[in-house]
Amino acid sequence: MAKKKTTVGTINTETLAFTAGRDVELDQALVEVDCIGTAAHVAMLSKMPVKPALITATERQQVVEGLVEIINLARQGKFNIKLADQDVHLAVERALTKKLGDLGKKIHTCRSRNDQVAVDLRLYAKEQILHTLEEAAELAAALAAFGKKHEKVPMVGRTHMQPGMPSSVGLWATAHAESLLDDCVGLLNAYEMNDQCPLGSAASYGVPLPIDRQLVSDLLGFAYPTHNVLYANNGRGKMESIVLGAMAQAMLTLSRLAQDFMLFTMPEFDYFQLPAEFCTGSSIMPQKQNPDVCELVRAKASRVKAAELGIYDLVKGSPTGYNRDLQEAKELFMEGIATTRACLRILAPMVKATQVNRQKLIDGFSPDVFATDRALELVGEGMPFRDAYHHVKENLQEMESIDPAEAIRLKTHLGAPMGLDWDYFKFRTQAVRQVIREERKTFNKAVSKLLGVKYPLQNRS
């Protein structure tokens, strides 16, 4: 069989293709963070207290300039990872060695691809979680605005899918908004757990040279380095699973929202009308406008959860130390994040453009919907609750003249249809956006200082 020479040895070509898997393709998304991680590592090597110096200050500057060049090429789609590279790490090393000669061969000193990919994925996750939070906040704000606009529109509240009690469009919309804001808390928790630097752990067991892992962590804008070098690499897979777990919770909220839209836009309900541009037609039935966006969101919620569980299953039986099984987690990780973000982005403008059919919502009320409210009204007049319960059950005709709008106007306590605190939703959404701004500012400042150019970089021709 044919063989191929690579940076780390000569290998059978079929084995090379099999073991590289989709890394050659997927790692294109990691070129920038790999260069940033390498810049921090080389900066640390240049400051290591050994003589002669492993890398001089001048050499460090040459490497950083080369890395900035690679980042610019990647942003223009001109940096290619070859099969012989196997992954982004060796592709970057190859490019630097071609440009800088023996200096490029020094950059991998005191690190392994194990800690290199771990830091790449954590940097990637930081960026992706912030994007997800931004998009989740946008959808939460859209739902809150939708709810406020239709605050006084009555809507039948249901349990077991059956009519239950008087509710409102405002209550329905903001229930989903609050759920999504809680999902943001979960995403922020995942962000905080992810915000640790594993670089310097090498192949999981440290190195016999005086590296400065705290310095590397600071240069990359992480909150702190992981402490135990073995856990630094054992945390790979586990961390991706945690991040996707937070993504899956957001998708759970989106799936229930999508399900409601599918139900309440049925002709039998006709409570809402989805914007035509978010629906698709039938290849045979000319009249159809299908809620395909909602159906796909519901399906994709399962895919994100499956990605999370897929990574969990890859890790749960793995012995301590690096195992190549983890390579299979990368695709699941990236797909799960991309899917979550796509769903958030499509739903926000759809919510904003959805129309409310007030009359159909009012027509959905029948006398029995007011039964519980009437029983509690009798309690307020002095009747024991169980007596009121049976009285109403036997005299449902007494509720025939109740106005749905008046019924919801009486519900003014905290969180009820007329007790919704609009500042609450505004404050929580703004708080999420503030965290995003602060974290981006911290990271961009750290990387700008590290690279010696303003970050994020602008594409250069």
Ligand code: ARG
The other form holds:
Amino acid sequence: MAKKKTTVGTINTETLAFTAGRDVELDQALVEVDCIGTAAHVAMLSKMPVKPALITATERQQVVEGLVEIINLARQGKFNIKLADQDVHLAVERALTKKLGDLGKKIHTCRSRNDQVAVDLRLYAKEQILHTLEEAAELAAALAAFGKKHEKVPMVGRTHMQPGMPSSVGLWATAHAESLLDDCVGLLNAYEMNDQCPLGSAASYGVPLPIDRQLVSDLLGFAYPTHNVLYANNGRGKMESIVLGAMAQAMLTLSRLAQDFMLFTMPEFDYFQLPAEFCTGSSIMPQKQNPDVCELVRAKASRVKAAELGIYDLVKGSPTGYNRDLQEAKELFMEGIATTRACLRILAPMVKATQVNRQKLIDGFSPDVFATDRALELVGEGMPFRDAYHHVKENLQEMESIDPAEAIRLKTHLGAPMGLDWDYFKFRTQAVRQVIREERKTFNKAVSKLLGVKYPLQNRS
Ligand code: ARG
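Give me the form predicted in complex with arginine now, not the form predicted alone.
The next block holds the full complex; its first chain is the one shown before.
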């Protein structure tokens, strides 16, 4: 059987291709964070109190310059990860060794690909969660604005899908906005749990040299280092499933929003009209305007949850310590995040451009929708509620249509159709955006200092 020489020994060609799997492509997304992690590791090695120094300050500078070069190449789509590299970690070592000779061979001192990939994925997750939060805040703001614009437009409130009580378009839209803002809390929790630096745990069991894990964590702008070095690696997979769990909750909100849109844009309802540019036609039925975007969002919610469960399933039977199984989590993780983000991004402009058909919404009110309001009116006249309930139930045919706009005007308490606090939605959205700004600032400042160049680098192609 054919064999191939790699940085870590000769490997059978078939085995190499099988074990590298999709890493050669997927790790392209990790080149930048891998270089940043290596810059911090090398900076720490150069400061290690041992004689002779493992890496001198000048050598550290050379490595950092080499890493910046690789980041620039990657941003132009020109950094190559070869099959013989197996993954990004050895590709970066190969490139540095080609440029710097023996110095390149020193960068892996006191670390393993296991803590390297763990730190890469955490840095990747940090950036991706911030993007997701930004996109979720945008959609939440769009839903709140939609709600505010149509605050006074009556809408039948339903339970069991059957007409229930008078409600409003404002209440409907902001229910989804508030759900999404809660999903942001979930994402922020995941962000916080993820914001710990596993680097320096090496293969899981520490190293017999005085590495400074706190320093590495600070250099990378993490909140703090993970503590137990074995857990640093056992946390891989667990962390990804927590992040995707938070994403799946956001997808749950989006799926229900999409489902409502599909229902309420049916000709039988015609409450809303989706913008034509977010619908597609049929190859046979010329009249069709289908809500494919909404259908796909609903389907993708299942996929994101499946990705979360896929990772959970990979790790649940995984014995302590690194196991190659973990590599399989990478694809699910990246795909789950990308899917969530794509759904958030497509829905925000769609919500903004959705039309509301006020007359159809009012036409949807049959007299029975006011039954509970009528019973409560009788309560106001002194009748015990249960008696009022039975009185109305027995005389339903006598119910008269009331002006639905008037009916919702009376619902003024906290969170009711006319008690919606628009500042509440604004403040919560702003709070999310504020965290994003602060976190980006902390990270960019740390990395700019570490690389000695303004970060993020400006040349992404
Ligand atoms: N590509 C590998 C992964 O994603 C990197 C770690 C490999 N470690 C090892 N001991 N073979 O898991």
